[in-house]
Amino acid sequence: MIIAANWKMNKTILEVNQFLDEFVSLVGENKHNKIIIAPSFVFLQKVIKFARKKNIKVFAQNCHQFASGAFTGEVSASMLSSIGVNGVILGHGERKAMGETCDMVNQKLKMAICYNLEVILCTGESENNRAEKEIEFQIKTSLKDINTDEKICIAYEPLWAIGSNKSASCENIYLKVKFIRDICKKMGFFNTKILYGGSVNLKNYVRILNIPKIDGILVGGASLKSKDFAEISSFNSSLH
């Protein structure tokens, strides 16, 4: 399973140090899952230094669509690759709420692949009655002219579930995962990993990870507490 933490705009350096120290002692040797931590840009190198010894992947939360240039305040895929970042989260609903379009996500995704970064591509509906149309448009636009899914996984994140403490039902997640997988197959992507994100927590993560055909979860708020994220990261399907 893929267990990914999106810290968003949270933590100070003291809190990062404390989290990493506690997380190591709690999670032990990771043998079951691919663990990903996506901290703020300013803490990437700190987490990378820690992660190298613990078989943990480090992702950025975004990147720019150009390799370099006069884009004050932005961070490029080439910069991320140069410091050892493994991948990047793209198309998150919170970025789209700031004006990011699927065409921009497509440009960013191409740049990420160009610099050998893995990608978690987020997709999700804003309205239930338009769910499938929105998701299909987002995926087809974001993956336009992409010819391989080797480094791409898709996170289904309904916008209404992000940060709301209201996760989608297991039935809804199952149906959307199946729908997304069918779209990917029609586009020639047969190995795409699919995650769920949106108010994942200690109360629901086991149910979600036991949904057929799901490959993991993208965790927001619950990933900020070392104890909670260690428990989630230690999920073993053979025990549940």
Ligand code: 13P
The other form holds:
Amino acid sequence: MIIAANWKMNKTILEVNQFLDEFVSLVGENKHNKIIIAPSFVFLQKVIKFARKKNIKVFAQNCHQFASGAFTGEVSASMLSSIGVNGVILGHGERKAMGETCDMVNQKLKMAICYNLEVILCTGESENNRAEKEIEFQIKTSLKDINTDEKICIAYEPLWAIGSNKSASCENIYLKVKFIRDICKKMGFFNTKILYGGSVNLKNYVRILNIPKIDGILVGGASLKSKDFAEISSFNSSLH
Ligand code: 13P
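The structure above corresponds to the form predicted alone; please give the structure of the form predicted together with the named molecule next.
Below: every chain and molecule of the assembly, starting with the one above.
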């Protein structure tokens, strides 16, 4: 399973250090899952140093669509790659709310692949009754002219489930994962990993990870506490 933490704009350096110290003693051998942590840009190097020892992957939460240039305040895929970042989360609903379009996500995705970064591409509806239309548009636009899914995961994150304490039902997640997989197949992508994100917590992660054909989860709030994220990261499908 892929268990990914999106820390969003949270934690100070003291809190990052504390999390890593606690997590390292709690998480054990990490044999069953691919664990990903996506901290803020400023803590990437700190987390990378720690992650090497534990076989954890480190992702950024965004990158710019151009390789370099006069883009004050931005961070490029080449910069991320040069410090050993493994991948990047792209197209998050919170970034779309700040004006990011699917065409921009498509450019960013090409740049990420060009610099050998893995990608978690987020998709999710804003309105229930338009869910399939919105998801199909987002995936087709974001993956336009991409010819391999080798490094791409798609995270289904309905906007209403993010940070709301109201996760989507298992049945809904199952149907959306299937729908997304069908779109991917039609586009010639047969191995795309598909995750769910949106109010995943200690109470629901086992149920969600047991949904047939799901490949993992993208966790926001519950990934901020070392104890909670260590428990979630230790998921073992043969025991649960
Ligand atoms: P929450 O788990 O806090 O709902 O956030 C989900 C998310 O946006 C992960 O990218």
